[in-house]
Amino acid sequence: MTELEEAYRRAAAFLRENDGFLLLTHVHPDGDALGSVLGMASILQKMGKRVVIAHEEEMPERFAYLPGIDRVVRVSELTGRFAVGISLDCADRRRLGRAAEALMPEARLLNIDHHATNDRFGAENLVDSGASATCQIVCRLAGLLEIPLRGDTAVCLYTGLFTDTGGFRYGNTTADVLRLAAEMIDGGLDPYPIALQAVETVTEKQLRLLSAALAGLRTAAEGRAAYITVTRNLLEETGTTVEDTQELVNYARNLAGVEVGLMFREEGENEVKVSLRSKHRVDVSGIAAQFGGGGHPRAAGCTVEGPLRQVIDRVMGVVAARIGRG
């Protein structure tokens, strides 16, 4: 047995074991996120198991369609802590937020995640980088506790299967996804209605962003990177939030000749939130990883402190560097 394969037969076991858990996920959630953490409640109910999941923010309205969405609770409205606790697709363990705050300090904390840079914070870690989502993490793990992927199960973590794959387009799409994608459609799952609602519909206000957001877009690197800059001027004249701007470094990296796509968006007055995209040779994590962030070769992230102006500066000089050494 290797070691991926014991950590997921230890996984399935905490799972089998235990009782009364809190699930969690990271802050501005996407579709893998949510869909992990709902797809994992699902299936713990299907066990008779007792599920609390929380998290600091409201809910993302692409995704209001998830089963569950409306039972997750704002961590300022608990009353009690936790002894158990699953986090998902949550690289290290500030991401969580405030939620985290509602774990006690001894509790046992499974960290179930497909990112490499994951710190291996819980006490049981299942970490499969070679997974193309944590939903296809949560996939096997039911398979191993023989819950079928079918009904509320399935529309959740074929969520996050097509949108961390880009619509089945990005390159971590493999045969197991595809697959798993058809063993929840030939189990009756209808894909239309989840690709309409998690990445083609969009509001009048997120195309006011895209327009204006676009209008800014800037090239470096002799044409091989491209950036996005949202300000928090721009999210208040658009009337749009942090959720609307998770696809515009798409928009970035889609350029043709491109590399590296990047977005830089004003958090804080001394704080910028820098997302990557590559296309095919540049390691964007290494990148996120000089300046404390992580996450895949081709997609990564990282906040950085300073004025807006110097942080775009700091990370394209880097970004520069790495393309040509490409």
Second form
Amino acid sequence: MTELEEAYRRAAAFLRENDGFLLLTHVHPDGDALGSVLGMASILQKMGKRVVIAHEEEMPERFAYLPGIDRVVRVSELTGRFAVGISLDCADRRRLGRAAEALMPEARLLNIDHHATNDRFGAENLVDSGASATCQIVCRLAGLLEIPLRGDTAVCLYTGLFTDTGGFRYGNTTADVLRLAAEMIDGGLDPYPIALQAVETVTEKQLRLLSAALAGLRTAAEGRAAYITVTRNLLEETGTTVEDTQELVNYARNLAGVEVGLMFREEGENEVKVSLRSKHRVDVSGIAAQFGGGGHPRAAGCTVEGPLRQVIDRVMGVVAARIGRG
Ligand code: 5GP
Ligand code: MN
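Compare with the form predicted on its own: the form predicted in complex with guanosine-5'-monophosphate (5GP):
Expanding to the full complex; the earlier chain stays at the top.
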């Protein structure tokens, strides 16, 4: 048995042998974060286990269709603390945010993730960086536990496969991902409403934000990098929130000739969230890691201290040097 197969086997045993789980995922959750957490909750319920899902923030409107999302509780409303936890799609403990406070200090934590930069912060770690989505890891666990990929479980897990591969378009779109999706559709899942709600639908406010953000798009490194800037003023003027900015970075990346696309979002006087995406060859997780963040080779992020203009100059300096090295 390989080390990874052993990690899958141990994770399945952890799920069978424990009960009273607290499920957690990263702050600003995306489709894979929520899909994996709710898919796992659905599997555990089918096994007759008790499950609570806690988060620091309110749930994003876009994912309101996910079965069980109404059961996610705000961590501030929880009274008790949990002895058994599962973290999904989260590369380090800090990104769990305040929800991690609902774990007892001595809690046993199972860390299930697909980020290569995962620092293995759990007591048990199932880190499969070959997986395109954390939902794909959860699908494999469902197989080991003999839980079928049907009904609510399938809606949640399909969502993560779909969103983390950019709708089955990115370089991480593998035959295994498509086979799992096909298996779910064979089992009765309807893919179109999921695509419509998870990625296709935009609000008018989001379009106004996109329009203003595109007007400020800049290129660098002789057209091989491009970035979009979102100031706090812009969010205020368009009545949008951080949640509404998630797709913007793709417009910078998708520009013809660009290898690295970025978004700089002002978080406070002295703090900037940076999202990085690349097309073919630049490992942006390495660039993000230089600034205290992480992620995947083609999608990564970090939060950098300093005023907006200064952070842009510093990060773009590193990006240009990296592109220049070929
Ligand atoms: P996004 O740019 O959409 O926030 O994140 C892209 C990818 O980078 C995701 O896989 C996300 O988990 C990771 N990521 C974003 N920000 C951070 C960060 O501050 N630290 C780490 N370790 N990963 C991040
Ligand atoms: Mn993911």
